[in-house]
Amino acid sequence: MTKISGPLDIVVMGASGDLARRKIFPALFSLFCQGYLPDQLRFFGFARSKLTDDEFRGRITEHLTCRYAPGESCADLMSDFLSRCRYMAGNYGSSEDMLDLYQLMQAEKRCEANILFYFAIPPSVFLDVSRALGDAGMIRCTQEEPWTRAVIEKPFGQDRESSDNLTCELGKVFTEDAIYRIDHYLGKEVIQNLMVLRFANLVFEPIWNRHYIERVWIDWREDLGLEGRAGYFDSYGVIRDVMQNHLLQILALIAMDKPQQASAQHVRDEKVKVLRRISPVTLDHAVLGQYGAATWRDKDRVGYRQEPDVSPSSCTPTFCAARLEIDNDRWRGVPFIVRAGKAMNAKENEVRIQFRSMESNLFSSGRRTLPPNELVVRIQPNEGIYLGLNNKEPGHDLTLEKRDLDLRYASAYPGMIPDAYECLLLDVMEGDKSLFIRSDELEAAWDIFTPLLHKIDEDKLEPDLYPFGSYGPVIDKILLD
């Protein structure tokens, strides 16, 4: 990887918030320490909070780490990084305040710079900020240098209609080429390895289909409640927050056909094709849940409806399991079980590819059928890839057991594993959109869940109750063929 060329200004909208302080600026500092960012580089924070430059720098410093710059060099690099940071307070929808930001950016400017806008802000103000930036004349409509690019965090709307409206309105300010819809899961090393695992290893692709694979699980579990996010979560729920974006993106990488090339366009073309072959989820193929009060890990935990700022009659699901079916020759008849839940028994995100059992084999006569092979991709925690195989136990008897061949990232790659935001931010600067979501991809993803979401909202469907710290509701009804 080479140094990014050309002068660069990075503007973080919502710079005083948790996302900016805990993720964006630490990722930028990591890239700075590794020498990827250009010499002519400046950072600008914009938010409603009244802060001086020094107060802003102090907030950033709390979350910067020296993992790429050990020893005495870290202090020098941190001082250099912070000296490039400026801050301005203002209203997100004010073109006058954006003009003031523009004047700040023009100060001591030696030449025209590329501009990267990062929207670390609530979705409700995406359009306000975009229009104010456009009115202030800060947006360039060309992708030739000097360029303007905007990184937008999910959720991208609340259903297909609102997503289409957001895409349309953003398109009046930014070109589609300039919009980078970020899903940080796609920056995780294990997720990026899915394509390599499939298409760079002859052993997998011939059996990556319905003839050899019986079922695919995509699981996301979190062992926390709302943690102060009630205002956001109660408006969106776990389907919009996790399933429609993170988990569908993982599914698309698992299920897509082989792209003609490893380019952004060809990869995203194949993802769109497979998403469009997934039928919309119905209530018959979904289980909704909401966590209730329980004692877990020696502490009394409140239920979702007892959380601060949550209505005592809220029907927002904190758990959902859905059976997705792909109507194409590769996957017809193979259920993809996508499951996500908060306040569960563990923090874990993984993919399980369950292969079919062997119809007959040398070792199952007179005994139960051998366990099927299983490929597990562990995304977090303890990233790794595991292949479950049947093996003979050492000894004189022919005793079989299932064991994993494992690739644990921590032991296989003892060096630094880049944070997802580091990878994605670098891709934005290089103009690589392979790991970002295209507008037609977003449309296809919303089409899968919008009918179910409308049904939940209109009928105020009562979710199944499950105790805080449990494995969630029973989902047997969606597992039956």
Given for the second form:
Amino acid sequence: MTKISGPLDIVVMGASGDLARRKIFPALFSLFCQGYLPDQLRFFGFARSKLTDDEFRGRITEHLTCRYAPGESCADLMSDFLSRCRYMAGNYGSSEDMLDLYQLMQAEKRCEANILFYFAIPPSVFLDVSRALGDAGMIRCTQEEPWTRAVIEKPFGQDRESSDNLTCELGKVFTEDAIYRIDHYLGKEVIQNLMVLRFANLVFEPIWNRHYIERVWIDWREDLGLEGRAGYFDSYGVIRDVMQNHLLQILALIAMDKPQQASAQHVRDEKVKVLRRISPVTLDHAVLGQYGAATWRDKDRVGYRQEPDVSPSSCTPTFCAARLEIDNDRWRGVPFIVRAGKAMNAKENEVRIQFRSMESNLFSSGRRTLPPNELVVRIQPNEGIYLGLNNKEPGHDLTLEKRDLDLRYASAYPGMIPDAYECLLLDVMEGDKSLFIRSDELEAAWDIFTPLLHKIDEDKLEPDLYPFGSYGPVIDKILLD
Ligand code: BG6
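Would you mind generating the form predicted in complex with 6-O-phosphono-beta-D-glucopyranose (BG6) now that we have the form predicted alone?
Starting with the chain above, the whole complex follows.
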């Protein structure tokens, strides 16, 4: 374990919001309990809500857990952690308010600290906050200590043009080196393992191409509706919320060529290369859906258009399945089916690599062909890796059945699986950008979905209705070759 060096101030913009309370402060507390954070450490929350320091601490405490510090030590660690937390209410676009924050940070005399700004704020105020911080003179343009770094949450823009604009405007305040565009899926253990699975094992790379792979599925389902997020979700929809970022990042890690080195630069170079070989999705290659009212798990669920703050004529997709094709020698002709849906029948995220069927086989003569092999990478829940093989059932007859070689994380690694945010926050402090999105990756990812998004918005395309708690609309049209 390496402890982060130097004094550190962590400033969370949007500190009273859900993301800060549920994810960021708990992850910081976990790192604190594990001894990763420096001794000279302070946290500052900034948001519009008027709260005292104690009220703020009370709100954070609700989501802190003792999983890394069981027993009595947890109470001591928690009170130490909370005593380092201060809060200030203000307006996001006000440089005067940022100056007040700066004064609060300067109040205790000590040597200059590194400053990590976490933007846990709605995308509509990213620029206001960064300009106000810039005007207040709080940003240092150096990579040397003491540094300032900014972690920006997705979505980065609404389409290619607005994303370029955001990059350009943020660039007036922060250098690209200081910007950490976070996609928390890249911090998930199984996703971090994708490169190891592919490039630290001899067995997969020779068959990781169109000659052996028939189709790849990247599936993401959630069994929740809006949960009070209409204000954000209705103007973004599931493509911008999940597909353009989380799912394309998974796809890039599955499909990219082997980087020369495992460095941030080489890995991201390869991701960009493969993303640029994907043609923009057309409507013919997409199915759009929106959930409707249903009774599910013994409860009446409202449909999307009846959710509070959603217009009764909203066409925002809550489901999308798209067929992506990669125009390079490795993948030409292999469909990547990327599917995401809210309010479905389960919370589940997995990648399925379906291998081709064997053309002739000792054991399939006179019978149907054998089931093809399949590699499943289960991202969540129940993290695991499964390889479906044909196997002889024990007995005097020759009966074949499909069975899984399975690597379940819960039994293989009974210890704790770190939360994605813990890992990513630590990387920011260490200055490691491997798991963050570079601006050219972002551009390539927007290029894939921007034409479809414009068509949806301009033509107000009516999505297919699917019942809350179901498997979503039929997607056969994008599966046909
Ligand atoms: C966020 C999306 O990025 O990821 C949410 O904005 C989604 O809509 C969430 O619910 C899912 O994250 P996780 O880690 O629970 O899979």
